[in-house]
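As structure tokens, one chain now follows by itself in the form predicted alone.
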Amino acid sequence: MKVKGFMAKTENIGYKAVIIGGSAGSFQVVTNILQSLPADFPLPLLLCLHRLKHVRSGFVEALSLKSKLPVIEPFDKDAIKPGKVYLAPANYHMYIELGNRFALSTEETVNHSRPSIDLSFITAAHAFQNKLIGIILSGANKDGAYGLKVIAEMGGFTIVQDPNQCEMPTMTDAAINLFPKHNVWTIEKITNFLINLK
């Protein structure tokens, strides 16, 4: 099923990365739409959520189950390539540096979380411009909110989790309020979307 009115402006402009922000309520979000993505995905998917701290094994095997694209934590200054799935280590802000890299930082917390949804989207806008998808889903704080608008003021296409959807939706709807312009999308065309993207 494709999403109409979209499908040709995706072709043209030729997407270089997705980038997906989530807290509470977004992780069965994440799992049901890499189990939705085919293998040939194209395109490298990066994952910022929020995730105790201390707690560093069973996220990438738990989204790995589902996933039919490598899920991946990425060490400092790794490649992003396409068709893998990179999810921020717990604890550690993930910003994407320009030439394709990662950067891994453990500086102090932005709005108290580390690591920060605002961070990596601000980052990735930065680097990828008009070519970034950035997509918030359901979340108890307001992190992501200006990083998906200056995703928007790059150029990129933004996506923003129905609230009626959301577990918990303080983060969907922070980032409405700030930027009203942003595609408000349930889950089921998010994923339609993505599936299509070429």
The other form holds:
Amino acid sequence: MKVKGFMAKTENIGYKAVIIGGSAGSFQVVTNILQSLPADFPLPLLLCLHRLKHVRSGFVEALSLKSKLPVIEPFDKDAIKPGKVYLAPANYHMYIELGNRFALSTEETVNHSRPSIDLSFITAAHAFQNKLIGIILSGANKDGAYGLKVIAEMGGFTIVQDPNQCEMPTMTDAAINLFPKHNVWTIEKITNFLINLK
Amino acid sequence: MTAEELDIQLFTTAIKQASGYDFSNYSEKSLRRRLAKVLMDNKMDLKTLVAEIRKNGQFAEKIVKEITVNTTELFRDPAVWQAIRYRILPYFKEHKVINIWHAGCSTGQEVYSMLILLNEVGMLDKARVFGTDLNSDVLEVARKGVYKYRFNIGYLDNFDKVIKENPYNYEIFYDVPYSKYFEIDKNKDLITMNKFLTEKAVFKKHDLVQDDNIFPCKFDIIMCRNVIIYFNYNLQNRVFQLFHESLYPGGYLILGMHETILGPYSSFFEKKEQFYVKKTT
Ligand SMILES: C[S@@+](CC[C@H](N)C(=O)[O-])C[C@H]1O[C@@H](n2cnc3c(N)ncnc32)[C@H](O)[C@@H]1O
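Having seen the form predicted alone, can you show the form predicted in complex with its partner chain?
Shown next: the complete complex, the earlier chain at its head.
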């Protein structure tokens, strides 16, 4: 019910994209979210997930299994389209350029990570401003905390998975410590919120 | 000031005037990020950096080198190298010579990967292999062919995949020792390419923004991976035109795993798997 009340306030804001960052312990969560989203989900969903060094392929296939939306690893300069799930490719940073396109980069790792959640979040925040929803899930390092704060500061809507629910709460804790005003929600609540986006 | 707020035009104009290099058609996000990093590394704000660039040509050159992203690996993306080995190189087997250009080769690992592969399939003698880059420092490293072991150790897995295994026939295993191609010194933390490889490779400075084909030949294969991601659409087109002119009909253009030809030049190439083949007409 709380979710409903909240929706009434936000549903007409015209969000343009959802971006999710996660690391250790987030794969199952993302799979569940994708399984729940309707085939006519109205926004692009951008995923920046750390993966093990050796899991370079097969990730898209695994995420696609239960998703009603197509899951794609974008090419450089691909247009960002609604109703699609974009996964940051292994070993590239995924930037969001103005003009609604992706840009990839092989720059050095940031926080030992490539893709870096911070970089995807920061560039998305500048591209989509207050029309962006940013979500941080379970993870074993601090990547993403700074980026989520930038999304909040640019007026975007920010959510952190309830650390009590996380397999690895380092990432969510870091996000909350850096910026306590994020919404801290359970996965059920996050999923409900996304399903109801118009 | 964050990367997003930097006035990059101020920077690109100063660099162009001081050094002749033109970054104005690079992709904006990564250029901003690089510029922010250069400012941090040099402990300067943008105004000071620009002033220094304008009055000191050598400093401008140094900044140009710091702006470029030089990450590379031995046999980066093994699946691509397997495809080159089993799908592309056999096609040139009967040719008398095979000309290969690695544009944006950075510290040369990609060039050595190709030379090793050519040797394995018995085509090294008839190959002419060129590596080019805008950054003369990385070319110096490439010519020496000496790398940090620590940073490259993970890439020995890539070597195993491409050189020892055959993805089309799992019963085949080629037991090729690393020492056939490079020497590993764990104490000194070094991997040194063998002399017959470093002597074979030719490295030259070349700027994809402004230069034409600087070689007296056309090419059978042009490899340009993870370079055009740093360029905007217009500059990418310029580069595709250059590659199209520099390839023989039927020649292969190999881009990075997540790069494609967008725009007019896509119709001059036929796409075969992840590769582009120059059309004959
Ligand atoms: C990320 S590295 C790619 C290395 C290698 N091709 C690979 O994929 O592993 C990009 C290289 O492109 C070079 N580069 C950038 N701008 C260039 C230009 N205008 N002309 C030639 N090379 C350029 C950089 O100096 C850098 O060494």
